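First comes one chain, alone, set out as structure tokens in the form predicted on its own.
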Amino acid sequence: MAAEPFDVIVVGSGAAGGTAAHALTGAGARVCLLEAGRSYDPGRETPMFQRTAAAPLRDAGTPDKPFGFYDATVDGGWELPEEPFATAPGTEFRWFRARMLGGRTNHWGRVALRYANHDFKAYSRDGLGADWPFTYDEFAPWYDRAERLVGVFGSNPGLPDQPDSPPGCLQPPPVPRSHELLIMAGGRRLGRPVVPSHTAVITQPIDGRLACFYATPCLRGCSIRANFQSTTVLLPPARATGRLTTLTHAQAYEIEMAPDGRARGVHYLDRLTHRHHFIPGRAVMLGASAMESVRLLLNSRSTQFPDGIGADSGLLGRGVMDSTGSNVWGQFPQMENLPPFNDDGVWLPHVYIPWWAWPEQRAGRLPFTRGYHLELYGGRLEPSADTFDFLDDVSPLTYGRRLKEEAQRYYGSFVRLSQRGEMIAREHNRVQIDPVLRDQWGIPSLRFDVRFSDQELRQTAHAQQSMAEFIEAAGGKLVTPLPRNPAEAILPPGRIIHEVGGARTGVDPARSVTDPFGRVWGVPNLYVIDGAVFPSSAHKNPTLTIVAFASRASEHLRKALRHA
């Protein structure tokens, strides 16, 4: 340990952590990183080529590999007994962590679509939630540097909700396979784009990396370093500098602050030793996640700060959303006793159907005020546990030779379509520091109190009819009817793991947390630079975002030290 306080301490190595520790190695600064999970190495450790009738269940989930056997989270998942957190009597939250380094990039699903700019100023359209400190022009420069180092495919079909990139931005999308051609089909009959996705995998090489070529299901890591991880794209480059160290096992559980209003370093508990250590450091970022950043900044209280750092404002903690999350499953008579053919592609969508009804919606036409985009997923992948779910309902009742016949006949004609659409941000959708409840080390657990409201349910059940129109639309029949109440087909928050907010961005200290660079009000040196600062969601998955944000905020602090 560096007998002088770091430049900067960093608590987290995901996609906030890893960014601030790349940009600020690069730029000179001593950076210690804090990572409350294991080490981790996906050139090691990422099952490539298995198969997955080799995994255990033939990789079905389990409550500690929700999963699969073979996904790259190692120590996660939504319940860990080690860590409970609770949940205000009649809500459902569902909150997911990756106790590893690189947190959530070694498998997320890897969507990395841009914020329009009426995403980043919805409040000043309809009143709803809060806009956020800048506009897209502002902001755009930061996503064409987070496109550039993630490594996007995609391309710019010129639509009102998916900003163009830059030429040199994304890279070439893949060719759409056989079950997307079909949806592409039926999205021309409703008049409806369905475009190449923008997903961080490469499909040409770029830094010494690999373009992808279909090994692997992308939520298992990737060796290779074709997508987008924390652990192969953005902590290698800093630990070269050698200003970089990293520990692992710290859970962060206290900032320290100075009499004069910074803060002077962050107190963690070694989590397989259980000693307590200390690390100074000229300033600290939070990249822990959202709900994590939170809870740090919730159980750190002194005489100056007896709620909380950040909570003058009354808001810390408020603000929470994930993305509404819904599926409608469709059968494919076209794909049906197919011969062999190779139809493989990277493990996640070639395309998507982006929001096609903003002018409508901006019309008021729609009963509700937010949009969502809607993911597929099917075709001819590698078999599993779940890839004849469906089967009964199609051929119920069948067994021996006879269910063996029907499951080559109906292999990859089932297609699902998955809903991710915008919650809006809303005050009493909240996190606390529950009065009683402790992890396993003793630390203050979160509470959590957070529901959908009639936006999003309405939402939603404009979705499932959109999916079923999709599906029918591209000579599909629904494998089972739509519910009639939308809230049996919602997903319960913090399913979809987009949760954000509790520590809003935006320009005013009475109404947020951080100042446009995600620095908390108040003290100086102190950033929160992960989906925590979201004042709102938009429908886009939110990991572009961050990375863009946090490179903003850490040149920022950059430029704050060299004048310090």
Given for the second form:
Amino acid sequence: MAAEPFDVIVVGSGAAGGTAAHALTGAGARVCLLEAGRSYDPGRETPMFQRTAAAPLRDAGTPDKPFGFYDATVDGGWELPEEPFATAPGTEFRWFRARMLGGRTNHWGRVALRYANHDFKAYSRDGLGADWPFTYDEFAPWYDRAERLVGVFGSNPGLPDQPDSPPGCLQPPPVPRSHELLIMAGGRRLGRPVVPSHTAVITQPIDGRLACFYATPCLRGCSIRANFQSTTVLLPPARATGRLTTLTHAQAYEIEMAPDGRARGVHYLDRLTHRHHFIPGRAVMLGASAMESVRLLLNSRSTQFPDGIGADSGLLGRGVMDSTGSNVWGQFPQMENLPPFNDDGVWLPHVYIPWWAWPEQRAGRLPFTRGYHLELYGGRLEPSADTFDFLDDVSPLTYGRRLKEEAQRYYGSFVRLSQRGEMIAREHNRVQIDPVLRDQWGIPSLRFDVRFSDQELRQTAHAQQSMAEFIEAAGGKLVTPLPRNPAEAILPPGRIIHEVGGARTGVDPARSVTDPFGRVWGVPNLYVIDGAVFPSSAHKNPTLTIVAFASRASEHLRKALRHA
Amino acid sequence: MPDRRETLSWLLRALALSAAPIAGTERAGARILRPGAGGAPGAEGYGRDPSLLHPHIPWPSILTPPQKGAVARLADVFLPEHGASPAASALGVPDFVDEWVSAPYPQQQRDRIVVLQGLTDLERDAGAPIGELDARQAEDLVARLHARAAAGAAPEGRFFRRFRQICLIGYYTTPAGVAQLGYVGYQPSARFAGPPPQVLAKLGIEPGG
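Now that the form predicted on its own has been shown, please provide the structure of the form predicted in complex with the partner chain.
All chains and molecules follow, beginning with the one already shown.
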């Protein structure tokens, strides 16, 4: 293997690594993809039509399978005992990992929103965090490309916080479902928009992929390739070029530097044989997931970089973010005892509530400077272990015939609204290498020190209030009263699985870790292409921006390889 | 990304009940059943990478035949036969309760303690094995349990809520239970039409609105 002359070693096979492998093999480069987890074939492994009744514990989430037995994530979870991490005293961080080909693209919410120019330049507005090194207009062509590659349905309602896509980028959105129509009606009463979500599910066939057939839960994965997974959309065409070599169970742990200041290649450990290997390449791209890419840089110490590659600015590991998240549940009497009808749709939300108060926020009239959007989940989904989570709230201590009536009455009448908001990048929110903790292969582990600030708490208080207003305006009732303190509502950092930052991109080597194309300052053939580069993280779920950035970085590298 | 309610509620419950006797298993994952937790020694979960197409439950059942008989009797009071709607025991709910309380996961281990303690307390109240009570005696027993739970007795309330919840999951995820709720799905189609007119009318929404 080591004898093979690879142009590019890509670490990680998810949104970032998959995009790079797709782009670079397509452009003629020979790529070696290192994936720490096992191989995974959605065509053979996805439990599309398996029913809840056949699953252990009826598909309830467990520490082994946190999002349910049938969830697409295999060999992952919140706690991997053989791969521990530490948290600073008094802090909490949750870190979801998926050790499998395609990484976390196999299970994700598939919300795919473009950042607006004010998202890229938030620091210039409020002085918090850092700006991205490009404008929306400069980055927009990469969003166009990403949307066409990924396959995204959505609409262009011309909202200030949601840039319109050019023609030919978005696919038609599905019509709203029953609970979504109710929330839309509530939005009209409040004068707030509820519009088609931008979601990485195709409603028309493209690139040999079938369109969504409006059945089966998306989060199990999609063997017909209607939703976006690296393993269904990016890796098969990369493989078809004959220029992709994929090494699974390959845990990268160090980037080796050459005396000339370039990266020579990657050291990895075969998780099955426990043997160490080195693989050289003309260039190296890190898409191991934000925190794993940062860990790899921090663990790559040499005479040139005694504190890790890219640590010269002192910013490596700093500016870690997640999205803020909180929930409010509503119960809708109009939805009780509805006649049976098919409410599956694309399974993921068809509509969402964009950040409507941006103009007000820009004018400085809100007590927090970054926005949020609301996602809504509900409907007559397949009965599952969580269908009756709220029966104790709405029908406590009923039993017998009455309980059966109540179960039928309340089934499908709950809607969850979820806040997804921007967390501000702060340099004290960081990861470091823990002085003692190592994983089971002896690789030094991360230690997280991440806290929310008053900004996130004030935003959450506003979001909680807004969610209650939506529920009530739509004719629903809150299942439980809002907590008095937003600190009780906000989910812990990491919980939304949007963790990004730690190797931010910028224009000034003293104030960033990578250049605007993701190249680590001072190492011209080493790119960071995943969420680690985010200088700020808008409330908009990061995957589409990761795909667009990785695609842009790959194009930059393609040109560099050709010129070399 | 969307998270599923069950996960959130699992987390909330894990936090809320972290002082329970078997707390600590969350961090260690599900492989290790702590000694004294009351389950089958060394029971393992299905692991992080089970076959999703051919599900298999690796942990042994822990309920004894009398306990299982008691569960069946009580489950049929919580979810009785009524017209065409079968009783809980006819849909395998007792087996599911056994599967649930036998599982080596934190939520299920907490439920195991609640359920086994509740069965013990109820049997003391009944003065006889619960599985041997007739239907009327079982209903009276649950009525007394309900009264104590409604009066705010904590152990009775806890047992009532958790036992009811496990029975609901076991009942309404079966094909017969799914049909009673009126779930319609898993039907691939080229188009998604949205809710039918009679549903829109009930929701007070104009078609196309």
